[in-house]
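Have a look below at one chain only, the form predicted on its own, in structure tokens format.
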Amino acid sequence: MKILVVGSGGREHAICWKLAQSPKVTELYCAPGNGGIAGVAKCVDVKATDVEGMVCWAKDNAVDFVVVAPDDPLAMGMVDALEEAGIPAFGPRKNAAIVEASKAFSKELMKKYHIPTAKYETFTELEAVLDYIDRQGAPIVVKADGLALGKGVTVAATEDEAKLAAAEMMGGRKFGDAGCTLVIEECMTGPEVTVLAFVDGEHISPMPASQDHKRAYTGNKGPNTGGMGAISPPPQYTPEIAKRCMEEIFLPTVAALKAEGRPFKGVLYFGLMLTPDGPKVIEYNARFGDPECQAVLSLLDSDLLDIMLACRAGTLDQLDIRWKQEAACCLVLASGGYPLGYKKGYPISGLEEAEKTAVVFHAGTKLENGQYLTNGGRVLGVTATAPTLDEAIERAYAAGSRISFTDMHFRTDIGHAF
């Protein structure tokens, strides 16, 4: 089969890397891809958000199946457009991808179907937000309703911090239209975990749990990023908690979306807080998380294409999906200054040495004259597996230490921060 993957980051590199292992894949393309992805797929110069251009390219090149990986094109209806053009695609249609594209929608869905989550209110007027913060006090959580590259959430320790975040999002348009509506939530406490799950509209198959590390700096300090590293599985996610999540959150969510006429097919991301009152939903995403994807797919022992085809066909319950009984760690190497200002174009050295003991997924790189250069905030995701989590973490850091580029920074506590 001729496969096209949409996207350009570390998540897409991991998806391409896994798809390339399938004997059913005869040709693999990625649009727009990056320097590292070019090693496993042919990169295509079409922007991930160019819905019309992507459909045209897929038609003109007789693509058999398209994997839409990032949030923006899913929210824009790329899967709908591909399917309407007769091209099978993996990912939710626009009316189901709204679980990520609108936090207000997802909170209302959880409220209607009694899915455990934080108490909240939704606002479209800044003055009302500020009054509500005064009444509720801190700590409190401020969320932009729409897509904001994983950075549209502020966990405010003080009322002033919450008001500033709200003013920047809604008044200052920090995230554009994404902040026109705000969701203000109670601040839940407990370890955070992510569970990614394959869904075919009716059936669900959870992957091993993972744990992202969002803050930029060691010790969970600094601004939120797209993710500075991930482990799988986290020790806090016990079989007992997994059973509760399946019964109280996962199955009810899939059933709720189906009941609303929005059947979800693709990867559904459950961001969970393991509170003293039990597991609760922080947020849904409509696709693989990044960098959780890199860690989790490293543990997959089945053909990813078979799973994706089954999700589209509604036959997920007929598959026996196998996972390695190991652990994984993905360490993100980032550009100095990320997630704020940073420079690009620095040469990267040590990749060959690192790849002897780990898989290095490229997130923000480009290849020029045989040399890999930095080309983004998150540059690389050094991912290692091992029989135990401690060993996986140790291997990821050992491999990461062999890589260098100007102003490179990373957290030193991935897997030990919670």
Ligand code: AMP
The other form holds:
Amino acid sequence: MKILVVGSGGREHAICWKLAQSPKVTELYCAPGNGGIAGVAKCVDVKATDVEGMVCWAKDNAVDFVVVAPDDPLAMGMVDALEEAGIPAFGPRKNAAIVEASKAFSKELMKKYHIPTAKYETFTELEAVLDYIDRQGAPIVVKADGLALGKGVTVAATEDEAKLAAAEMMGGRKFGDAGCTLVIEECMTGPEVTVLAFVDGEHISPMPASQDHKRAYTGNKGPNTGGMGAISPPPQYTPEIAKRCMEEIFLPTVAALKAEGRPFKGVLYFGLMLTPDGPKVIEYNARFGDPECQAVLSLLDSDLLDIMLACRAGTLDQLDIRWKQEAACCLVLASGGYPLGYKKGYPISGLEEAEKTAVVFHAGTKLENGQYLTNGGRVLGVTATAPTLDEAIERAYAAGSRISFTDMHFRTDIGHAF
Ligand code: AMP
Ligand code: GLY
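The form predicted on its own done, now the form predicted together with the named molecule:
Let's see the whole complex now, leading with the same chain.
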């Protein structure tokens, strides 16, 4: 089959790497891809958010199946557009991708179907927000309703911090329209865990749990990023908690979306907090997490294309999905300064050495005259598997230490931060 993957980050590299192992995949394309992805797929010069361009390219090139990986094209309805043009696609339709695109929508869904989450109120007037913050006190969480590159959330320790964040999002339009509606939430405590799950509209098959490291610096300090590293599975996610999550969160969410006439097909991302009162949902995403995807897919023992086709066909319950009984660690090597300002274009050395003991997924690189150059904030995701989590972490760091580029930055506590 001729497959097209949409996106250009480490997540898309991992998806391409896994799909390339499928005997059914005869041709693999990625739009727009990156320097490293070009090693496993042919890169296509169409932007991930160019819905019309993507449909045209897929049609003109007789693509059999398109995998839409990032949040923006999903929220824009790329899967709907592809399917309407007769091209089968993996990922939720727009009316289901809304679980990520609108926090207000997902909070309401959880309330209606009694799915555990933080208590909240939704606002469209700044005055009312400030009042509410006064009445609730701190700590308190301020969230922009729409997509804000994972940066639209402030966990405020004081009322002043909360009010400032609300004023910037709503009055200052820091995130544009995404901040016109704000969700103000109770502050939860406990370790955070991600569970990615394959969903076919009706059935759900959770992958091994994972854990992202969102803050930029070691010790969970500094600004939030897209994610500085991931492990799978995190020790906090015990079989008892997994059972509770399945009964109280995963199955009810899939049933709720179906009941609302928004059946979800694709990868549903559960951002969970393991609070003293039990597991609760922080957020849903409508896709694989990045870098969780890199860690989790490196543990998959089955054919990813088969699973994706079953999600679309509604036959996930007939598949036996196998996972390596091992652990994985993805260490992100970033550009100095990320997530704020950083420079690009530095040569990367040591990749071949690192690849002897780990898989190096490229997040922001380009290939020029045979030399890989840095080309983004997150540059590489060095991913290792091993029989135990400690060994996987050690292997990822050992391989990562072979790699260097100017101003390279990484956290030294991936897997030991929580
Ligand atoms: P989100 O974009 O919703 O995943 O939020 C980003 C980060 O903010 C999460 O990973 C949590 O660390 C934190 N966060 C979000 N909501 C809450 C909450 N209600 N209580 C405590 N922390 C939260
Ligand atoms: N790693 C967090 C996310 O992909 O949203």
